[in-house]
Structures are given as C-alpha cells and as structure tokens.
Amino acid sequence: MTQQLSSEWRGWISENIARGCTDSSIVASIVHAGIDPALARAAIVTLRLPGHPPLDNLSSQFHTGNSIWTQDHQVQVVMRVSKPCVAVVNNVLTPEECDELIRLSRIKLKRSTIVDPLSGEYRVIEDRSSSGTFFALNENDFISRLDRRISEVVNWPAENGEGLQILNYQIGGEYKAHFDYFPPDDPGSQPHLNNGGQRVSTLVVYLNDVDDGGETVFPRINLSVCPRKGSAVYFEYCNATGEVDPMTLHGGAPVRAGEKWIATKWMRQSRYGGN
C-alpha cells in the first residue's frame, strides 16, 4: 500500500519512525494532510526500519512540550502521567467561552445515559446522576471553533471526534468509576464500534469552578483532578491496534457544594458519522 504514497511521505514516515515517534502521532499528522488513516497505518508497518523495535503498544499521541499552540490559542500543560497517559492542561477555553457553552446548554438538558453492555442501547442508571446535551460537530461557528481547537490540543483529527457533550451535576451528582472506551467483549459495543471504531481518548473541560467536590478521579493510579474553569484533563486508552487500557478507570466525585459543568470530547479511531 505504500506505493500509493509519494516518496516524500515515505521518507517522512521513515524519519519519524527512526526518531522514536509513536505510531498514533505519525498517523494523526498524515491524516491531517488528507490521507486515509488505514493507508497511513499500513505504510507505518511496511516502512519500519530494520532492527527498530515496535514502540510501546500504549505509547502516547499527546504533545510533548509545556505549551500547545493552536490556530487561535495557547494552552499550558501543567501535569503529566505517562502510564496511563493523563495530562492536565490550562486555558483550553476562555471564561467567556465557558459561560457561552453553559448558556447554550442550560435550556436543553436531559438526564444522562450510558450504553447498555448487552443491547447497545442508551439507558439511565443511578451511577450517573447528571443532565446533559450534545452539540453536533461544527453545529455553528462557535462550536466549530471549539471543535477545531480541541482537535489541535489532543492532536487528533476533528472529523474523528464525537459531538461535544455538555454535562451538569447538581449537589450530590456524580458518575461512579467507569471506562470511556467500549469494552470489546460486550455485545452492546459492536454497533458503536462499527461507526468510527473504538474511542481512543477523552478531553474533559471544566466550565466552572466547583465550590466543593466534583473532582475527576482515577482510582487505579491514585489521581484526583480538581475542576478549574477553562482547564481540562486529557487521557487516552486505545492504541493503533485497538488494545485498550483498563488503568484509565475514572469517575466524577460527588459535588458537595455548588454545581459542576463540564464539556467532554471523545475521539474515535477514524471518522465518526454519528454527529
């Protein structure tokens, strides 16, 4: 399949393999140039240099620097965990953008659901006591700007993203520990995997300062991230071969005072058509 790529692209891939770049970061860069991700992954396998060992199966696609520059914004990386890949970033959204998302969402909130592991249908459960709504990808100019920026922050194509989900938790509201990926062995996962593949990463953006509680907790790595308006926590859990990382078990701690607003972006392996 590499014959379909130009010699310049083949050389670029080989150079980045030799530098130790992750498969997912190479794929993301090629996809941004308009090349099919399946072709990009096949090219990486074919062009691996002799004697160059495969990279860690769960190596990260996330940026390595302390700052991330997007087309219209600068985001600061303030904390990292390597395994699993988790990062806390500041200034993903401005205070005004946070307020506007809340304003647009407040009038259309509905009780949050989960994917039933057997049927694949959406249903309400006690473990998830929030209300939420979605904005389709590029639904309007404002959402389009945020979708593009988030894509650049997480280093993954915007068209692979699900619609931006907004959630509101009142006092006592929580989301007990869960995975964001679709468990491959659950019968109910298959309909969702057929549309864009597995989820690969999550960005949770905090839209307000919570008076007390509401942390995002990762119990298997003893990490707790406090909500701060405009900041976000990023984590990834699926590699190029579809393996998932159970160390990303996480949840939303109960809100003890005030309320909590978040915006969540899930990224898929390939283009997502459900928006």
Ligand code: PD2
Given for the second form:
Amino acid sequence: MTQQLSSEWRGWISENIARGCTDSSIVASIVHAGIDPALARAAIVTLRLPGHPPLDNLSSQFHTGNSIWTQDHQVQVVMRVSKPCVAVVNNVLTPEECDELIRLSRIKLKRSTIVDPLSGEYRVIEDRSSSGTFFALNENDFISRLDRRISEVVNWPAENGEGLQILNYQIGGEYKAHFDYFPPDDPGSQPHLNNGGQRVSTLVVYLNDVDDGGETVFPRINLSVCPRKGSAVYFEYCNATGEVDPMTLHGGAPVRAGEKWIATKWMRQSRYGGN
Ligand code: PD2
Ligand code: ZN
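Would you mind giving the form predicted in complex with the named molecule, to go alongside the form predicted on its own above?
Starting with the chain above, the whole complex follows.
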C-alpha cells in the first residue's frame, strides 16, 4: 500500500492550490514540516482540479522580484526567462568566498567525467574537457554556509542537493551541449535516479572573471551568459510530475583567454544520499 499524506495536510494543500500558490511553495512548506517531498508532490498532483492552471515548475523565487534575501545575503536578479525558467543573479558568493573555493579545490582537481548513457558509469570524454572536484554536503563550516545560502537562493532543501562541484577550464576547455537531468530513457540513468530521484535544477556560480569566452550557452533559447565573479546562472528542467525539459540543453563555451572556475549545485527531487 502506498503512503499518503494525512487528511489535514491534504486539506491544507487544497486550500493553497485554491489560493493560487505554486507547487514549489507548497512543497517547500510541507518539506519544512519534515515530510517526504515525494509524498507532498504526489498529493499535489492528485489534488489539482481539472481546469486548474498547469503544474508550474519548481521555484517561484525567480519569477518575480528584483532581489532574493537569504539569512546572510542579498542576491540581485539581473535577467530572467520564464520558459524554461532561467535566471542570472549577482552576488551569490563574495569575491573572498570565490577565492577560497578556488584555493581549496586547486590541490585536488581531477579530469571531469560524464555518466555513460548505457552503463551509468562515469567516463572521461573529449566533449567535457574540464577538471573538477567535489565537496560533500556540509563538509565543513565554510561549505555548510554556502550550501545553506544556495538552498535559500534556489528555494529547495539543502539535503536534496548534491555536493558542491568545482570545475576549472583552461584555454580551449569546454563542455559541449548537454542536459543536466538524467535522460529517463537511458538505461545508464537508472542507478543515478535511484539516489535522490531526478535532478531538478542547476545553479552555476562563476568564481572568476574570464578574460574571453567561457559563456554558459542555451542554444535552444538563444541565450548566452558571460561569467562574472560571484554571479550565477540558475535553470530548472524538471516539473512537479517529473517531466524534464529538453529546452534546457546547454553547454560551457570554450575559454578563449584566461581560465574559468565555476561551482555547480545540482538539486534533486528528494534527499540525496551522497556520491
Ligand atoms: O561551464 C559551464 O558554464 C557549465 C554550464 C552548465 C557547466 C555545466 N552546466 C555542467 O557542468 O553541467
Ligand atoms: Zn550542465
């Protein structure tokens, strides 16, 4: 027998749907009360009435407003696209935090990999010519502070996040067009979906100014974001019913001068148990 939310919670969800609340804000409140997000989402799907506006994407945070406040920080929204949901934000990390992430990562970089679509194993390919490293969630106080802030910026629980990934691209380094979600029909996706479910959103924070090139490009919506130290690009690709959005195809353009450092946070549908 599958689990279901209590009638009190279901009533509360119905009221909030009727008030026009977004799925993401409803899920966030329920998760805050310690309930499994998968249960919350399943309830929302069944409680939405026919004729009600279609399920929104995850985060309402980026749809309106000029700033996002976190406990310790103000982040400015400088650009947004609504479909797919993409936003560029300034001041996610301070220059000192960017420098510290680079300093801690430089000594432990390894060639980046991708998930093989057939086997699900990690593989080095020419299309992704960066080096990188990870920090486990809440690995230390510094990382914990950044994990918490990012969770507040993207309005999604920190425990659903993969560990912060740091990447370094040298001249010519790039990441050709790809999806950040695990393509549901690839057999290699399954083992990754079993831990935390699908990826739902990405925040790429730029840790340095790149002298030339290194933009994050979205070819299907003709968008190109230039790296700027401390700024970030955010995008969502999985809605509350688990559908993924191929319009979020994106890549990291080749670095033409200087080098490029980024920190990437991938959020999952539910709690992620580590790499
Ligand atoms: O390097 C980038 O700009 C970039 C952008 C989006 C990298 C990734 N995604 C990634 O590593 O998935
Ligand atoms: Zn990506």
